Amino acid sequence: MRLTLPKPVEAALSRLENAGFSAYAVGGCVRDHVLGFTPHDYDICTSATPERMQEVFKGERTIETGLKHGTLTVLLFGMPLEITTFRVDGAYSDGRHPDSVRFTARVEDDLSRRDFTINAMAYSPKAGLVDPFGGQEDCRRGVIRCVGNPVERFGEDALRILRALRFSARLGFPVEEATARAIREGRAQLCHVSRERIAAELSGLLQGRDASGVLRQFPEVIEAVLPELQPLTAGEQWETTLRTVDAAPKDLYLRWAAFLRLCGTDAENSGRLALSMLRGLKMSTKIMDTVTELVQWQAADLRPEAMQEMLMRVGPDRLGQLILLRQAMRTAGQKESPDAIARDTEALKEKLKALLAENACYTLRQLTVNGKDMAALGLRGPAIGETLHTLLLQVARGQLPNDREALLDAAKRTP
């Protein structure tokens, strides 16, 4: 088997081999090549120690990424490459990180410490594919399987539990039986994983091609990291949730909103619970705000005649997302024809596009009156903002034109 590697990768392998060391592209980049995908980045492993690596790449820009663990980042032809010495990990007393690392001269030893067979392959143009654990065959069969004993692999690093689910969702590969059993039995170990890492893995899972299938198969793992969802996963709304996730675009915000929209007793309660969970996962402010608003506004009136008011309340970006979330919700309901849902969704998109094109009034800044005008009418303090907001709402509802004289007249009559 021959893989086409980028020039910087081939150059790094060649320099290490010419210096007397073995060297391979390893892990995800090899997996992606085998599966027919374009790798996003490349990692290299080698028999060279960190000190010898520094000698081999002397004169190149390097970053001492983690020399004590054997990793050096080298910039070749503008491409950063992480190069790591073959190693064997010691015990994992904290359930996440090895207590020690021992360098080795054999690539097979290095591959034996990796999580899944599909990630335990190495390749070099000189030696070809090194695949001691059947990763290529598991790629062909489409299965997620641990290297060696899955109980030991998850005991070493509990994050691998969520990585297994993410890979399963992303690739659409089922988890092999013994690996799946070890995932369920070891889920309590996820307490050792940081909330940020849990959030990243869940985000990747939710955006996967088979997110619903994985969530359906492993609800107890989801409960282990988000116990607030136990009433949802155990109830009738769980299947509706999974269908909504399936129907939503593979977008971070929409998939999270689809996942959390039924976590509470109603939209408002679900929004509060969603915010609490996302905050607990230490998500970014943008993710927390966006997902929470989508969940809270999920039942909003999105008829074409109400679009300008919704534009005023949530803004164009959020309204565009709400249209897509509503489409996923209706699809999940399984009570309407896909064609009817698609037509309605397209009509809402066109209505939003038209409102923006005609510069429809949906912000205070667009009103033809302002705070000074309100003060001139004798209004003071909070009454100014309240009156302007009332005028904007009436304009958005089509009850008033955005005309200066009409608005001033309405303001005079506002209690």
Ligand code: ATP
Second form
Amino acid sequence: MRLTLPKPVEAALSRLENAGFSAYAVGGCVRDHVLGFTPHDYDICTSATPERMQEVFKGERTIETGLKHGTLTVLLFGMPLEITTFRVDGAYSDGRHPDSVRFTARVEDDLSRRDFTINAMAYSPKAGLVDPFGGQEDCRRGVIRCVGNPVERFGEDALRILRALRFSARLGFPVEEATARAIREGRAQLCHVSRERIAAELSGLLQGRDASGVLRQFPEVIEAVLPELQPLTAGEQWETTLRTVDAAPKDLYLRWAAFLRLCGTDAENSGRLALSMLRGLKMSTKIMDTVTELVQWQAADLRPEAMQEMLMRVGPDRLGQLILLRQAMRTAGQKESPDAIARDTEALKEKLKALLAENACYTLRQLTVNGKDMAALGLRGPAIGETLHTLLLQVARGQLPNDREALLDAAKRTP
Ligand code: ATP
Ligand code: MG
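Show the form predicted together with adenosine-5'-triphosphate (ATP), please, because up to now only the form predicted alone has appeared in this conversation.
All chains and molecules follow, beginning with the one already shown.
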């Protein structure tokens, strides 16, 4: 098997080899090549220790990423390459990290500590594909399978449970049976994984092409990391949730919103519960705010004639997302024809575009009157803001034109 590696990767491999070491592209990049995808980055492994690597790449820009663990990042022709010494892990006593790592001279040993067969392949132009665990065959058949005994591998590092689900969702590969059983049996170990890592893996899972299939197959894992979702996964809304996730674009915010929209008793309550779960996962403020708002506004009036008011309430970005969430919800509802849903969605997108293009008024800034005008009418304190808001709402609803005279007139009549 021959793979076409980028020039900087080939250069790094041959420089290490010319210095007497063995060196390979390894892990995700080899998997992606074998599957016919373009890798997003390249990891290299080598028999050289970090000190020897530094000699080999003397004169190049290097970043000492994790020398202790054997990793040096080298910038070759502008491409950052993570180069790591072959290593095997010592015992795992915390269910997440090895107590120690030991360097080794054999690539096979390094591959044996990796999580899944599809991730445990190495390649170099000189040696070809090194695949001691049948990774290529599992890529061909499309399965996620642990290297070695799955119960032990998940016992060492429980993060692998979520990685298995993420890869399964992303690639659309089912999890092999013994591995799946070990995932279910080992799920209590997920308490050893940091909330941030759980959040990152769940986000990856949700954006996968088969997110719904994986969620349907492993609800107990979801419950283990988000116990608040137990009523949802056990109830009749779960299938609707999975269909909504399926129908939503593969976008971080929309997939999370689709996933959490029915977690509570109603939209408001679901929004609050979603916020507290996302906060527990230490998500960014942007994710927390966006997802919570989408969940809370999920049932909002989205007819074209209500769009300007919605624009005022949530702003253009959120409204654009809300249109897509609603499309996914209607698709999941399975009561309307796909054509009708597509047509309505298109009309809403067009309406939103038109409102923005014609500079339709949806913020106080765009109103043709301001605080000074209200003060000149004799208003004081909070009454100024309140009156402006009332005027804005009426303009956004089409009940008043955004016309200075008309608004001043209306303000005078406002009690
Ligand atoms: P991605 O495309 O998501 O980056 P990847 O396979 O490159 O996929 P990384 O997290 O970048 O995933 O890890 C690189 C490689 O390191 C993996 O392919 C795997 O061989 C190994 N690996 C990563 N995390 C673990 C782990 N928790 N346990 C065992 N091996 C791991
Ligand atoms: Mg990677």
